[in-house]
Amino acid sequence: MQFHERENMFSKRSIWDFKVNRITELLKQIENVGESIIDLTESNPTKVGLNYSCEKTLKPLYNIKNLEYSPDPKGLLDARESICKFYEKNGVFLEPENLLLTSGSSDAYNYIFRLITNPGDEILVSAPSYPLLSYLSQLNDINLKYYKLIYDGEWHIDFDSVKKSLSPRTKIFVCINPNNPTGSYIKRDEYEQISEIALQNNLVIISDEVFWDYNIISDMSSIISFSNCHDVPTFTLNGISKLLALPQMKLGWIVINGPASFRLSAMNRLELISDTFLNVNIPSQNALSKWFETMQNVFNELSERIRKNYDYLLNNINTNIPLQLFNVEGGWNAILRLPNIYKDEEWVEIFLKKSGVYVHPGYFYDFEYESCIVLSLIINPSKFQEGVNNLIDQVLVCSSK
């Protein structure tokens, strides 16, 4: 009997547009003819020439404990204790029993969505934001509602848009802290308003803090991490993908905060969810305490690189150039607003064809502003500077026509 694919064989949650977009097509064409491209979108720290040490990175994996498989749904106690010690050095005091390890932030979101939402429920997400949450929400049969971030020299939450997006089906308020790609942290006064909204509407908060430690601003006094907040039911996400620049080792965590009764009920359920999948590998858990010690040099190098690249933008984009650099407080990205003579996608195509530089268009991140592009700040500085100079030259050429 021959197989015949039914029209409704696949679930509605996997109905996506697989058509290749124009920018991807253009990239392939350029690559096929062998032309070089300066890629200013790279977000994978293992591909940007950092000084990883095989001994410091891989030696912690050489451990006799890795030959034994005895998983803990929360994650191995030694690993959770090492996370608590890391936070303690930064003035945040956590208990290992309030931590649950995951294979990364996508896994963490998935667990929490399964824990909190039912099909058809809604979550509040900022715009701009990164596309991951759109896919995760669709896979969990829930709907995204957006609240706006507005810019007046720095980014702020537009709480009027929050209130307009709330409905009886809203279950979760998501904060990307600092936001990706705007690089804006949640301020203390914003946290108080978020907490009030959450309590009034029986919401839980997710604070995604994977970029937290990559701060560019020096004064962090008005900034708040949700990992240290206990009044509202909260899940704080982090992991070694960004913190230790080890995305390939697949280890993240959820900090569960809030009233004691919530923490207990949430953890009991999360343990069962985690026990169903057991996604976190044992070697990474056993190596974690050593990695916190040995990967500090890579973190320092990456932090210095981000600041150096951002400073280059600050020093080279001025009133003589028709470009606007949005202020960045932390994270790995910078945003440029270009003249409105072209849309952002058109600008990206021009840069690829004329300058050999690849950047992301703002619409990838649901920017409300037109003609925005997003650059990665973790690129090798010499390559970053060359790419930025090419962009500036091309903008000046286009603006003079």
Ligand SMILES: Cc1ncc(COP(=O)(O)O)c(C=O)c1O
Given for the second form:
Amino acid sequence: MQFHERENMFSKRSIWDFKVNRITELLKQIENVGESIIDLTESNPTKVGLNYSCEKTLKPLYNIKNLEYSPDPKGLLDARESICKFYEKNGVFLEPENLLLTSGSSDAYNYIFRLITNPGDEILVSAPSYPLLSYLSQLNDINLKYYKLIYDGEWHIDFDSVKKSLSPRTKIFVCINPNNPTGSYIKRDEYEQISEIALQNNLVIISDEVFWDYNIISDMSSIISFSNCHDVPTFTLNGISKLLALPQMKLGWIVINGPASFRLSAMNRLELISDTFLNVNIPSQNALSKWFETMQNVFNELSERIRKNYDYLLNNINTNIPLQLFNVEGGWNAILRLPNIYKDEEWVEIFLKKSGVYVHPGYFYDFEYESCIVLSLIINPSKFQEGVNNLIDQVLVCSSK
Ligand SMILES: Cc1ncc(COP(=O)(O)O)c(C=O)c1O
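Coords for the form predicted together with this ligand, given the form predicted on its own:
After this comes the whole thing, all chains and molecules, with the earlier chain placed first.
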């Protein structure tokens, strides 16, 4: 008998549009003719020429304990204790029993969605924000409802839009702190309003803090890490893919905060979810305490690079150029607003064809403002500067026509 694919063989949640977009098509054509481009979208730290030392990165993995497999669904105690020590240095006191290790933040979101939501439930997510959440929510049969971030020299949460998006099916308030790509942190007054809304509407909060330590604001006193807040049921996500620039080692964590009864029930259930998959590899868990020491130089190099690249934008985008640089407080990205003679996607095509530079269009991140592009700040500074100079030249040519 021959195989016949049934019309409904695949789940509805996997009916995606696999059509290649114009930008990806253009990139392929450029690649095929062997032309080089300056890629200002690169966000993979292992691909931007950082000074990783083989010894410092790989030696912690050479450990006899890695020959043994005795997993703990919460994650090995030694690894959880080393995370507590890391937070303690920053004045945040956590207990290892309130931590659960995951293979990364995507895994963490997935576990929390399994824990909190039923099919058809809704979660609140900011726009702009990074696109992964739309796939994660589809895979969990839940719906995203957006609240807006608005810009007036700084990014703020538009609480009217939060209220409009709330419904009896809302279960989670997601904060990305600092947000990708706007780089904006949650401020104390915003935290208070979010907590109030969460308590009134019986929501839990997820605060995704994978970029937390890459801050470039001088005054940290107004910003809030949810890992240090105890009144509302909250899951704070972080991991070494950004913090220690080790995405390949697949290790993240969830900090559970809130009233004791919530923490206990949430952890019991999360442990069972985690025990079903046991996704986190043992070697990374055994290496974590050492990596917190040995990877400090890569974190420092990356932080300096982000500051240097942002300073270059601050110094070179001035009132003589028809470009607006949005204020960055932290994270790995910067956003530029271009003259709206073209749409963001058209600008991206022009930069690819005429300037040999690749940037992301704002619509990838659900930008409301027209003609925004997103640049990665973790690029090697000389390459970054060359790319930005090419962009500025092109904008000047296009806007003088
Ligand atoms: C805000 C944010 N959270 C989480 C992730 C995914 O992180 P992980 O590698 O820990 O899954 C990304 C990826 O870029 C991100 O931008």
